[in-house]
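Have a look below at one chain only, the form predicted alone, in structure tokens format.
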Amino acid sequence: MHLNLYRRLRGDPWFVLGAGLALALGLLLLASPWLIRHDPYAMDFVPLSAPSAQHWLGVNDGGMDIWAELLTGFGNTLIFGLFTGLLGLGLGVAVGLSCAWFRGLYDLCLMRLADLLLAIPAVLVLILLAAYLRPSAWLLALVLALMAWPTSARVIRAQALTLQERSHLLAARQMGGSSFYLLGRHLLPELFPLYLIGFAALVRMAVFMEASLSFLGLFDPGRKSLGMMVGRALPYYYLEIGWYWLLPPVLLLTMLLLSITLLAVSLEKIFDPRLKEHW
């Protein structure tokens, strides 16, 4: 099964391209401590300087090295996305599995709560929260995860309800298996492909949300971010330095979102049986 899965992933151009981009970005992030030659927060250089051997992408209007700012902002944006994705997925898995297993009033209440959260536009909540309360990035990620779990929970609940009717689970239940054992030993691992799909979708949404809020200037102005760089570079687009300042964060953000999207589409295409016949 694992060999067959490996062959299918390797033969899917969407997965190969997405994984290649993700690998390149991961290597760039891992190498960033050696590639950053200046303190990204130091304002010691001549503002709006052109690229040089000392400053590979030049210096911004605040006298900060753009290359150091770019790699630091990339790391912050990615960490925000991964943290939100992991938290949102954990909540979605816990709620989805428990609702499918216990059903009844517990299931009804949580699914209505999920419907309510799905109807609320998360971006507006985050904008208001960031504008009026100025919370930390970690708190915003937590709020976003608390609002983003319903999609994963509904998908996992639906699939778990189907799996519960399979013979091996019915047999394990008749043999006296506890709820904890059946959930942990059978349902949890069998839904693993859905976790990958849900995680990729949550990370993509969180990265896009973080970049949008940073672009609008709603994050801490001292926190480096790709969206913040785009927002600050945009007024200087008519200068030569503007392109070295504006284009790199746009390209890096595009590559990051593209890699996550390609991986999510590929995983969904391979693991979701409803889509197989359409590809």
Second form
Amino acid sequence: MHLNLYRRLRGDPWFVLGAGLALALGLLLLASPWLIRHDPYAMDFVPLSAPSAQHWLGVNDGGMDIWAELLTGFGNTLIFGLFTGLLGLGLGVAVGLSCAWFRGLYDLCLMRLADLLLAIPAVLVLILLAAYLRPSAWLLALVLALMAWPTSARVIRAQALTLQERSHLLAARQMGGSSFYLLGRHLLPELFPLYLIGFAALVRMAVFMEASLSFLGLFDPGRKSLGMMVGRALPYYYLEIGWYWLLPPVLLLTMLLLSITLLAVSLEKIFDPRLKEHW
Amino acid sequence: MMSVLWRRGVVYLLAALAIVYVGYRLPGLLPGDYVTTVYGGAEVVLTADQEQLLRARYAAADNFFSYLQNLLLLDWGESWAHKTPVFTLIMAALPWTLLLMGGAHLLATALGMIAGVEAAWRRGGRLEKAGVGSMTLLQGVPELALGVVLLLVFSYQLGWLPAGGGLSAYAEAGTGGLLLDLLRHLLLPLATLVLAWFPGNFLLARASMVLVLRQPFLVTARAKGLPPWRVRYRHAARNVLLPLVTRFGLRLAFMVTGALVVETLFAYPGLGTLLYQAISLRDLPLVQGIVLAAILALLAVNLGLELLYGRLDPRTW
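Please supply the coordinates for the form predicted together with the partner chain, as a counterpart to the form predicted alone shown previously.
First the chain shown before, then all remaining chains and molecules of the complex.
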């Protein structure tokens, strides 16, 4: 199955483009310790100086090297997205599978909770939290994951319910396999494609939200991020200073979201066209 | 039908209560004393009278039910920065947001649906492939980037359109001048939102339409000799509305974020900009009021959509 999967993915131009972009961005992130030549938090230089050999992208209003700021912010944004995605997916898988397996009251309660959370817009809750508490990125990731699990949980639950009726699973159950064994050995791996799709959707949502919130100045102000850089650079652009400051974070953010979106689109297309557009 | 109405209604009511409760509890979660924490910075200096007034106000809301009652009576507190009731400020900014978001949504949906239907009709053609390709790419670009690029090109490099605001300070007196000024200011934020929302609608409309086109009832419609546009729009496109409505509900929260970012970017005088300013000034009653209003409006719209969905597709009831 996995060889076949590889062949199908390789044949999809969106996947190739998205994966190539993701690879390039990943390499950039891995290489950033060597590429950053200045401390991104140190205010050592002449504020608002244009790009030069010393400062590839110039210096911001606080006297910080923009190139160093850009790579640090990019890393922060990406790590926030991946962490939130993993957390949300973990919750979604745990809830979705266990609901499909145990059903009954447990299922009913969790699914009504999912309805409730789906009705509440996460962004606005995050804004409310951030405005009052100035929480850390980790706390925001946790809240976001806690609010975002229902979508993947529902998809996984629905798929697991149909899967349970397949003959090999019924046979395995008849032979006396324990719940733990059946779940871990049969159900969990067979839904693998759904995890990929759900993960891509969650990471995309998290990156998008982090960028929006930090642009609005609602993330930890001491933490570098691409959205925050855009928000800081914008007023200076009105004064005709620093296109070199505004464009790089915008471009990098676009490339990041583009690669996630392309990967998500191709994964959906390949695994389950019916899931299209559910995020 | 009534039972579905009840079930959905209860879910939305619970969601609303939960969120209002969060809003009620949040001020209390602030470390230390509320008033000192908020006014502790150097930005605002309080007189003793003001401080007492503020303390009194936040002591008053110590009961969730009285808080709820005040909300229902449209007493949303008073903005610290504007010294005006929060509800009045929200009502003043709301028309701008409705104009921008409503206009962008109508355009993005109508254009997306027509383009999607036409693309599906020409499936396999070069135009369709180019459309799907470019829209898939555009789908991955965030509003923030679209807005910045439009701003750079049309406002700064070309100088064709104003960079921000809703109206010029001294817009021409006549109605024509005022309207033109309004439109000129609306164009860039509107274009950003339409560009951000159009691709998804287009791709979804096209995908649903491709499925519909295979259905036997369309063969019948064509066999009856109906003109092609009638087959396309009266018979086939009706079925595309359903997924579009669903998508709208699912994406509503994202749309609000997008509109928030775009309003801030273009300093458009709607709720988003009001919220942004309130956040920058730490005008917490205003932040809370706007966010609560937005959440309650979203819940109401979502409930409405679910009911509409039932009308569009009687099978779901």
